[in-house]
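Next up: just one chain, as structure tokens, the form predicted alone.
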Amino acid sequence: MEISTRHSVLGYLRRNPALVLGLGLLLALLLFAVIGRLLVDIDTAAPLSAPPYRPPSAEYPLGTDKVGRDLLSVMIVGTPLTLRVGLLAGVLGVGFASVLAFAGAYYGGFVDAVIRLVVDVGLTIPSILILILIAIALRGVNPTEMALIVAATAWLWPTRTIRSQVLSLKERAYVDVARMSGMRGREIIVRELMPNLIPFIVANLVNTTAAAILATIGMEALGLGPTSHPTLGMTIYWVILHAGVLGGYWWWWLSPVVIIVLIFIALYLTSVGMDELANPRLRRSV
């Protein structure tokens, strides 16, 4: 049984190079942060810990910024911080969305009507506007609070997509058999519906995490993020604030931009590679 499962997983990975490459990029970014902490003094990510405006050199491979921070240390600390904020917001958003979607789609009636109305209205309002208003009201946030702010709108789209899948599944014959056997609604949701939608939910989690990271970076670039933490978005904010682009300090903005691009490429490839899991029509035999 274990050998068969192993062959199935290996076969799936062989025919999904996008998933392998996406997960590999994410792993490489995490290893960069983990190994970097062992090789580099991350205390130099604090202001006034290095000479300002130093271009890349043997001593400072990625250079330093205006306030005297070693940008290599900033990237080592900021990369996992940015990923953590996005993942936490994605998990909270998709988790809340799953509860609403399963409850509304399965039970229907007034509960489903209210959920559908709130989601439809919420999706018509630009999410970034809501997030900016919340962040302005809560100035001086930390990374965890930033994730909670982003999660405030991250559940809207997953609720709609997961709900549509539940509406389809609850009409299947095996659900009718479960009802006739005396299973209650919660048991049917947990034991019959949810296991069949786990791949779809995981695919939604990847997409929601990518959207959360994008929203986080956008808000941080506006100065609404955790100013005392060296996240990738806050690094870009300091570049904008101190005219780093106009001043010709290319190394200051190049490092965070490259890592942000790698993060989104990794998440995109992971999402593409998971399409076969989320969509049964794309599944092929090994």
Second form
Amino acid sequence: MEISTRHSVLGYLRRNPALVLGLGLLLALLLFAVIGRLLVDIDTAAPLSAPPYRPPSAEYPLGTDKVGRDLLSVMIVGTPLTLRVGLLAGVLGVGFASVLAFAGAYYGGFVDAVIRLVVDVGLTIPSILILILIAIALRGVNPTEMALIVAATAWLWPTRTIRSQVLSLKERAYVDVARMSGMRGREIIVRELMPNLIPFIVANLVNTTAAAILATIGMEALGLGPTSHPTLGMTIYWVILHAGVLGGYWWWWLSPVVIIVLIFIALYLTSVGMDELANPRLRRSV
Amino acid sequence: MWAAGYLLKRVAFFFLIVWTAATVNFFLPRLSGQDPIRERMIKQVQSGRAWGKGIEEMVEVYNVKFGLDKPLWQQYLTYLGDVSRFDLGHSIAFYPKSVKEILRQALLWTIGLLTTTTLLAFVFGTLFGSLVAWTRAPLWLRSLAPPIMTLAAIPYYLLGLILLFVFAFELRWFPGHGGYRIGTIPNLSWSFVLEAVEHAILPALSILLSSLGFWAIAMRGMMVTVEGEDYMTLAEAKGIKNRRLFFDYGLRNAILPQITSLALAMGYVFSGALLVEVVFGFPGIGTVLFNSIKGVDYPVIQGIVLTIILTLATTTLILDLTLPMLDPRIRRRA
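In place of the form predicted alone, output the structure of the form predicted in complex with its partner chain.
Full complex below, order starting with the chain above.
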């Protein structure tokens, strides 16, 4: 058998086009932000740095908005800002969820029952409503605080899915073997369960990040975002607030919409691809 | 005896949600250590804006109920009492108006829009999803799958922005703002209903198009599983007609998890629809929420949060209670 690792990775990626396409799109968005920063003066993302309401031209490739932000700079600054908020909330959410899921599913009993009840109740209440209540208490947030607020509800869904996965794993024979050979609870979690769950947790991270970005943009569009930062969601808010669509300023909303849609499609494809990686049983059907 | 225990559990869960909603509604805005409602009212009184006239009266009532001289737990109990009587207080921005009055109208618009679109999306999405999984379905239908499933990844309101531009601004086929023409007084005549429907088409379409894919994706997965079952092969071998095979053997067995997820999806649909309303200026809960956030009208915001959760909890309860009638497996488990 002379299959090199490099060869098999390439071979696998060929069989999983969704993952390649998704990660490729994300990479392209990041490159856009990085290269953009080098080529464009990002200070023009601030108001009053250009004439208002200019359609796309050689000087302003994506046009300018009502208060004279250069929309190309706004996109270059806003894209990584929005991605970062989502990723931070996603990591915090999935991290907290993993701890809860492991603790609850492994030790069972009262702890688990409480965790399950809180998750069941929490998932019935739309998280955007909880986020709105938090945001109105702390008026005027910056993007990092935004991520923390979104993380406050981002852990609910991953807790449910990771918990049920841990429950099914702990019934496997190798966990019994570990237990019989004298491993303690914490040791079994760290050495036996975690390594097997990592692909699953990463797949969850992608979904949670997508949900966090959805929540962030939703809150921003409602007017609860960081008003002095040019994120993608805030751009949507300004468009809605100033009736930019019916005013005919198509360039104002087109670029943020296109980038947000690309982000969601990229994360969706990555998640489909990760699912396939984490859950080989799906392989025949998709 | 499955019924009594199951019923009790679901009803208890309903009250747990309502209580959580009320508790969260009371404590979260006070997170910063202050009472933002009081602060806002004081500001309003000091500025003496004309539209806040008579608000002193509200401050008095509020102080009697939630005065600073009272301990927090007592204020909390007062609040729970108010909630149980569905007393949501008064709007700060439109003072003499009660929050209930403002929400009653808006809720009708929202529920009208959401029930129609959710039912349509559920029926067509489910049907479409199972046809996509069905190997004997026509090819043109199955080739529609990727675009429709991609639409599911786009938030409703962004689709709304695009539809608004294309159909209201460029083509001018549909009105782009509001729930009826400016100057019309809402009434129950045919012409008004037609006018409302005309205004609702674009918001409804934004929700419909992107939620179709959501149902289709879930249904496709279930249908693929069911198609692989032995009884399907047997039924096919017995020579059962294609149509019957699809509806009675396949769809009927695959559809049950869809109905369960209907309860879970309602929250998602609600949150997405809030912003669709804002995009189209549709006179529902979402637009009221947007304006209350802009006007820092806390009682209205809290009222909306409570009303939405109450609506969702009721929907969930109804679905939970009808589900065992449809699925004998739940009856046995409980």
